[in-house]
Each structure stands twice: as structure tokens, then as C-alpha cells.
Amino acid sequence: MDIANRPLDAQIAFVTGASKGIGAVIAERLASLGATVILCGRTAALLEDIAKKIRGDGGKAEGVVCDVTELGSVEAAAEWVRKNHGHIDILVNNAGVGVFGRPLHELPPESWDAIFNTNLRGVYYCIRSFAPMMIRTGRGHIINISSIASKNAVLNGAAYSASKWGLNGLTYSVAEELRGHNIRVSVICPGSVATEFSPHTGKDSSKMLDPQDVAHAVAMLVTQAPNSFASEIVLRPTQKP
């Protein structure tokens, strides 16, 4: 593959949530642009399995397990990211845990928690981790994958929208935080997209988003001119699932 064609060569990926679905896609897209992605999840033989598929294509991968939720876990991570690689260019803030089918009056709190931490302190957690690698760097793209359920009601879902609104709300402010240091901050919202996690029992799976669908989102935003600042991008199906 010729080099204007890898436009993402010598640039550091890490993706969260990249041992299966949206994140292991955009994991393999980042890859055959030219980077080389660090593939973060909590089970070994899953990233790896994902590493060896990018490699296989012809990219560069390695996987680090880390869980999201733990502080102490993400920060090994980064120090694992700036030992190993000694900068970091690309940050994608992918994992996510839901819980639906249930009003909030009766949704355990352990369940609010395994939301919350995922989707919301886990992303302050490697923005926390990773950022003053891109601000000594002077550039850096962060990109957080939140949902069309920030933008709408969602019956039985109401912490996951809850999550995801307030994941919008972190990047819109970070983006401002960050931007004088060169470091473009966005948030994508998909709609139905067809993967295991989908809450969306009985709707036709072949009119749902395909994950390749945000991980060629993704792809557009860390491929932007220098000037330019997409920091949202709502994506919906053609049609309703």
C-alpha cells in the first residue's frame, strides 16, 4: 500500500472496547491507515485474537488489557503507551455497557454504577491518562463514541441515555479545554448499529448502521485538514430499523 494511501503512518492509536464489535472494527480501520493501535479491553485472548487479524492484513497491533473502570489499570496503560511507543496521537474512548428493558424506579443500583463507570468515569479516566501525552506533543485527536440515545428518549434505557448525554457534555467542554493545544476533541453518535450490544430486539438488523459505518466516521475525523474541526457527528440508518 502506497504511503498516500497510510496517511495515519507513525501515529499511535489506542482504542478502548477493541476486543469485539464497533471497537475492534475501528481498531482494524485506524490500522490499515497506517497506525499502529494499541487494543485495549479486559481479556487477553480476545485482543490478541483481534491483533493477530490486523496484523495478518498487513497492519500494526498489539493488545493491553485494562479495564476502564480502575484508574490505577488506565494509567498503567498509558505509562505501557509512552514506555513502548513514547507518544500517543489518536485516543478512541469506544467501551460502553448498557442495561435495558426496565424503568429507572426499578433499576438496581449496581447496575446505574457499571453504566456510569464505564461510559462516563472511564472516559474522564483516559482523558485524564492520555491527554498531557498529546499536550506535551502539542497534537492529538480524542474521539468518544456515544449514541443517538444522547440525542433521544430511550423507553427502558434511561441510564444508558443518561451516560451517553453526559458523555456528550464532558466532550463539548474538553474540546474547548484542549483545542489551544492542537487537540481535536468529538463525539459520534450512532444510531442502531447491528452488533451483539444492540438493545434492539425484533427491529430488522439490515437496515440497522453497520460498525464499519463509524469506524469510516472515525477514520474521517483523524484525516481531517489541520484547520478543520468536525466535533460532532450524528450518524443515523438511511431507513428506520
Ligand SMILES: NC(=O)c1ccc[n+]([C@@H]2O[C@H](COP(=O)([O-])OP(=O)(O)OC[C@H]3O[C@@H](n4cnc5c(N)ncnc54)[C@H](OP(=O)(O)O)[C@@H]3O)[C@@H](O)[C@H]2O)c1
The other form holds:
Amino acid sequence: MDIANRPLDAQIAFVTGASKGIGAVIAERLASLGATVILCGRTAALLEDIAKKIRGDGGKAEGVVCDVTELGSVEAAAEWVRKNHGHIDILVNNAGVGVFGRPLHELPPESWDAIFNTNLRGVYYCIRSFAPMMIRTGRGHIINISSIASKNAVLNGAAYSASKWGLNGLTYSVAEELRGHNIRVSVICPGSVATEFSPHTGKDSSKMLDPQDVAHAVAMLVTQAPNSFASEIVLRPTQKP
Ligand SMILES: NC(=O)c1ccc[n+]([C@@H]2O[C@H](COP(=O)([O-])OP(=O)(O)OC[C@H]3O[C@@H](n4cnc5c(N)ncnc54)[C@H](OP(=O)(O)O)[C@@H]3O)[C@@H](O)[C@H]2O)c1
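Having seen the form predicted on its own, the form predicted in complex with the named molecule:
Whole complex next, starting from this chain.
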């Protein structure tokens, strides 16, 4: 494959929640564009399966077990990347959890904590741990995977919705903080995507977005011209599922 088809050659990407679903497909897409991809998740065997698949397709990938809710775990992963690769070009904050099906007043506090610790605190920990490496090289992309739930009311999904509204606010603010360092911080807000993430009760999975659609948006963001900064992508299925 020539350089035009591998525009991310020599770039290092760290993708959280890359062991399955949207994150795995984003990782595969970035690797197909030439990046060396570090897959982050809590389950070593799943990470290794995806890394092997990418390597089998001629890409470069390694799994690093990392829980984004634990600062020490994220710092150790960032240090591993620094030692082994020296720099980071792309951080995709994709790991996320949701709890649906109950009104907020019936949601257990443990579920609230799991949602916010993963979807918001985890993103803060990753930016805290990886942004300094990007600042040193004077370039980078940070892409946060939010949701259309960040734009809408979500019946029986208030905590998830609030975490994603919060993630958008975090993204817009950090984008301004890091812009002067030539680091583009953007957010993708997909509608329903056919993964194991939620039961998507009552929805037609054949009309949902495919993880490839989200990966396509990520690929677009990381291959923009240097002076172009698409800061937010709202990605809807053509037909309502
Ligand atoms: N599917 C949808 O309809 C949809 C729509 C809009 C937005 N999104 C967003 O897209 C992202 C990915 O969703 P998905 O559908 O691909 O979900 P998924 O299939 O459930 O995958 C979630 C991934 O996150 C990882 N993960 C969860 N907690 C983690 C933690 N504490 N530390 C590190 N990794 C963790 C999981 O691996 P381990 O459990 O092994 O750690 C897994 O790889 C989420 O942020 C979600 O909110 C999804």
C-alpha cells in the first residue's frame, strides 16, 4: 500500500474500549491507515484477539490492559506508550458504559458511579495522562466518542445522557485549552449503533448505524488538512431505527 493509502504511517494511536464494539472497529480502521494502534480495555484476552486480527491484516497493534476509571492504571498505560513508542498522535476516548431501563430516582448509586467514572472521569484521566506527551511534540488529535444522548432527553437513561452532555462540555472546553498547542479535540455524537452496548429495545437493528460509520468519522477527523478543525460530528442513521 502506498503512502497516500497509509496517511497515518509512523503515528501512534491509543484507543480506549478497543476490545469490542465501536472501539475495536476504530482501532482496525486506524491500523489500516498505517497507525500503530494501542488497544485499551480491561480484558486481556479480548484485546489480544483484536490485536491479532489487526496484525493478521498487516497492521500494527498491541493490547494494554487499562481501566480508565483508575488513574494509576491510565498513568501506567501512558508511561508504557512513552517508553515503547516515545510519542502519541491520536487518543480516542471511546470506552463507555450505560445503564438504562429505570428512572433516575430508582438508579442505584453504584450505577451512577460506574457511568460517570467511565464516561467522564475516564476521559479526564486519559487527557491528563496523554495530553502532556502531545504538547511536547506540538501536535495531536483527541477524539471523544459521545452520543446523540448528549443532545436529547433519554427516557430511563438520565445518568447516561448527563454523562454525555458533560462529555460534550468537557470536549468544547479542552479544545480551546489545547488548540494553541496544535492539538485538535473533537467529539463524535452517534445515534444508535448496532453493538452489544445496550438492548436498544424496540429498535430495528438493520436501520442502526454500523461501527464502521463511527470509524469512518474518526478516519476523517485524523486525516484532515493541518489547518482544518472539524470539532463536532453528529452522526444519525438515515432512517430512524
Ligand atoms: N452502541 C451505541 O448505540 C452507541 C451509540 C452512541 C454512542 N456510543 C458510545 O460509544 C462507545 C462505545 O460503545 P460500544 O457500543 O462499542 O460499547 P461496547 O460494545 O459495550 O464496548 C465497550 C468497550 O469499552 C470497554 N470498557 C468499558 N469500561 C471500561 C473501562 N473502565 N476501562 C477500559 N475500557 C472499558 C469494554 O471493554 P472491557 O469491558 O473489556 O473493559 C469494551 O471494549 C461508548 O462510549 C458509548 O457510550 C454507543
